[in-house]
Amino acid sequence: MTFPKVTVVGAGQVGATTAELLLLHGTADVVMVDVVEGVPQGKALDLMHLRSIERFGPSVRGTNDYSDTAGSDVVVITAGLPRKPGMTRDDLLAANSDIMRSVITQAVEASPEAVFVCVTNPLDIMTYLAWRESGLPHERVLGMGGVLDSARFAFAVAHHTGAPITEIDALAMGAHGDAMVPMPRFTTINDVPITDLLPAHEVDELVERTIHGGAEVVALLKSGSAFYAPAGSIVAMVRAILGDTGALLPSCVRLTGEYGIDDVYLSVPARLGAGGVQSVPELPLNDAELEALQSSARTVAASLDAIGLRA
């Protein structure tokens, strides 16, 4: 049976569990390519290891080399440096943007009919970083956010409720990190909206928590970060790609006009299949929401513009 390839950037803890999962799933056949020699190798070994055991159908191969990515349906970038103590985000956003810029064209180039799924923080700045560089048309360049940043205010709403997960949806939208919109009104429990089952001071406690729900992670390990949900994240992303479904995702996407915003990566629900992002349909946003979403946008756009992203 032949698979889908895709390239996993980054062979650390988001990029191995990402790898992990796809190969669990039977979505695709895996390179994983990493800068330091033998941890992909090691990595890719290990889970050919686990393959004997779970019997899954697709292969893993570890590299230092993009020549053995080339080809790849899907290339998803994990790599980048996790902020540390003392670093400042101009600091974080400086060492990224420069590993960026090597990863997307070195992968472009092995893989130029590929759709990219960016990870790397600060997410909304390095996915319309990578779009920049890559020359690629906007659809084919998107970031993962949206889902993980709605998985936790899923579980926000599941830990306060007691409903089981499996009745909940949740959204939230706008830039991953403290500029985030989670969107109470989209998010129910068994289709009724949370806005009219809990109060307003419980629902901006479960607001606060989902924003803050990566930091609360961190605060918990107290060395590095999460890394099953947003390897679940991008697997569910490039599931719907691989898989032409056109499902609707809170993705990390370049806006045209929609909701008033323009030229800015953002997480907004999106279709995607084939190809990347199909459409953008526009959700009946209220004022108060409009704005949040906006005033979000702006936060994104001025970090482009001060370091001249933007043309």
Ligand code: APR
Given for the second form:
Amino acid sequence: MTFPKVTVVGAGQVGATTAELLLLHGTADVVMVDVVEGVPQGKALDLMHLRSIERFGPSVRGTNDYSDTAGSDVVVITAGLPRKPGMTRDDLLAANSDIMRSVITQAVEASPEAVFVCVTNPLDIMTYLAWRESGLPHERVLGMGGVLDSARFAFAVAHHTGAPITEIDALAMGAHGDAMVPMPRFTTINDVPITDLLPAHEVDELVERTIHGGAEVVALLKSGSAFYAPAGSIVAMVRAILGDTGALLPSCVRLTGEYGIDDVYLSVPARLGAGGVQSVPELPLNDAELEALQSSARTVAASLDAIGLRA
Ligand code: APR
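We have the form predicted alone; now please give the form predicted together with the ligand.
All chains and molecules follow, beginning with the one already shown.
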């Protein structure tokens, strides 16, 4: 049986967990690339030892050489530094920009037809940078932020209300950071918006917990940042792309006028399938929600302009 090919750049916490989930789901053959010699090879070997226990079909290899990644269908980029306690995602900007530039150039050369899913923080800036450097159509360069933020919102709602996680649908849009825009009116328990179920101050607390969900993990871990839920979020996106499902997943995409926002990458619900982003159907936001999203976009745009990334 042949499988699609997915390259995961960065064999750290997020990258290796992504590889593991891709294998366990039987989604794709995986190539892990890292700058550190031995680490991707060692983790790949460990995962191949798992194969006879879990009985998964696809295989994984580790490498330091992009020629091994050639012809990938999807490339996931997790290379870069994670946050330490007290750091914002923006504190990673300078170091991770250099890493992203080097990675995207080599990865696109090896797999010019691939869809690229960026994960490295600060996400909205790094995804824009990857798109600019790649020279690819923006539909083929996207970022993982909204799926994770929405999952954190769902957790906050479940934890607060006791409702089963399976009955909750949550949505967070906007920047993957402090300017995130969780959407309570589009967050439901059994299809009933939480704005109809909870007092406003409780909704506000859940929104705050969602925005700081990643920092909560960082503070507890003390070294490194979250990786289980990020990896699961990546894999949900990769499966939609490879399966050409058209699933509507909150994804960091380049907006070109949707919601009155132009030339900024940030998370909005987007249909994912073959070729990456297939469409960005606009949600019927009310005035306050639209203003919050546009304000989030202005924050991202200001960061892009501060480093001279936009034309
Ligand atoms: N090319 C390939 N891999 C690289 C490069 C590079 N130029 N530079 C660094 N790496 C690798 C590191 O060697 C390390 O193995 O990226 C990996 C990052 O792994 P971790 O330090 O464990 O970080 P992780 O928790 O996986 O987070 C990675 O995702 O969520 C974001 O903020 C997070 O930006 C960070 C990224």
